[in-house]
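Shown next as structure tokens: one chain only, the form predicted on its own.
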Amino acid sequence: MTTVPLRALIFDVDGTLADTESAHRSAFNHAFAEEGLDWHWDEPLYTRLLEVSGGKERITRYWGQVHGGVKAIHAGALADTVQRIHDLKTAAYERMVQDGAVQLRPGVLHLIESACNEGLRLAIATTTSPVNIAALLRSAIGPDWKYTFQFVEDASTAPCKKPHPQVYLQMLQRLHLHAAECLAFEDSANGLKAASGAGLRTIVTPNEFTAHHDFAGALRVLPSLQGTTVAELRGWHAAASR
């Protein structure tokens, strides 16, 4: 039986990239108390809230919370208000990036390095927003980000979040390539399941956050991706490819 070959990897961002969510939690936490809020979410509760992907649709599921009674507000004063929120979150996110705040993670900057010099093929599908991935790869890689990733999904082009595997299919199809040819890099269930959803093999790095999550079916587990080689990624997929 023939191998397939190892072609391209496919990196989520928030979490996976880079230790994130400390700075996103701090980042809504302002946005509240701009807005005039008297919201907080603490550790355990935005631990919780992760289980929804999206920054807008973490608001409007907490909103139902807190006011899951009323229904004075009309759905599209709720909708400018849940995007304001977030506006003000954004803005602040990325002035915590551009003042050193957020770090990619161990092991990442070699393995894309890495990556580059042996020819792989190098692409993001996450469901974060654009913004926060400039703000986050400008700082962390350089002005020119954009040339080391060829394809970028995001929240603008794929608007079902994960688990939904929409980011990941639309990746495969801007890549031109299979599944089987690439692998995928997440640190949640949700991620997992979204790049599982679509075919990827994935190589899951869980960080404080989802360090409780379920990762069955996960192509290998790890505590970071310090000290990991193209060489063992080649190794893993032509394994699991037989």
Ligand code: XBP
The other form holds:
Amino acid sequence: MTTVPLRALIFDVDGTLADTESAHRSAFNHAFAEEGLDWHWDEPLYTRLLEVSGGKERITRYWGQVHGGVKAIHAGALADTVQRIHDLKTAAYERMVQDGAVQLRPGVLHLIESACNEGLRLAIATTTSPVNIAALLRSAIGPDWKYTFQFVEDASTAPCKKPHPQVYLQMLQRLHLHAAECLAFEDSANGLKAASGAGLRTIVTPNEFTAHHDFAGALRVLPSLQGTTVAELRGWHAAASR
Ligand code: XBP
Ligand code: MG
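Moving on from the form predicted on its own, kindly provide the form predicted together with ligand XBP as a structure.
In what comes next, the whole complex appears, and the chain from above leads the way.
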């Protein structure tokens, strides 16, 4: 019986390629202070807020929780203020990444280099902003990172945030591949739901913010990609394809 060949690896960014959420949390708090707000997201609160994908959506959800009167504010004014806060946050995060605050997770660079060398196509499907992706990958891989990842789908191209599968469905269309020809890599329950919703078999590498999430349906749940080889990926993919 012939199995469907593995042709592409589709990676989430935050929490998967790199442990970025501590830096995101600090950047949010920096933005709140710059905006003159007395908001502070500590780790337990941010862990809960991460159940909302998308920085702007996260700010809006928190604002509604803290100041129930959000609906009393003109929707346009709310959106403008959220956008301003998020722009401050993104600028702070970009500076932090440029200053070396974030590294790729163990095994990630070796796996993507091996996959490239073995002719697998690589892509990114993330909820984060394009600026954040460029800052991280320029710092971690170098200015030519765009030659490593053939396509990127992100918050600017897929407005329906994970767990909605839009970002993965759009990526499969751009790759002109069936879900069965790919593997997805995620760190969170929302990410797993989004990838699975697009029919993708998914390898999950949890982190401190997502270790408690439900990863039922994942192809594998690994502590990290340290030591994971392309041969192992092909074996897991083939076994799941039978
Ligand atoms: C994770 C997210 C993002 C980041 C913050 O994205 O949900 O919102 O937490 O980045 P993923 P932004 O795991 O899909 O990479 O503030 O730019 O949204
Ligand atoms: Mg993630």
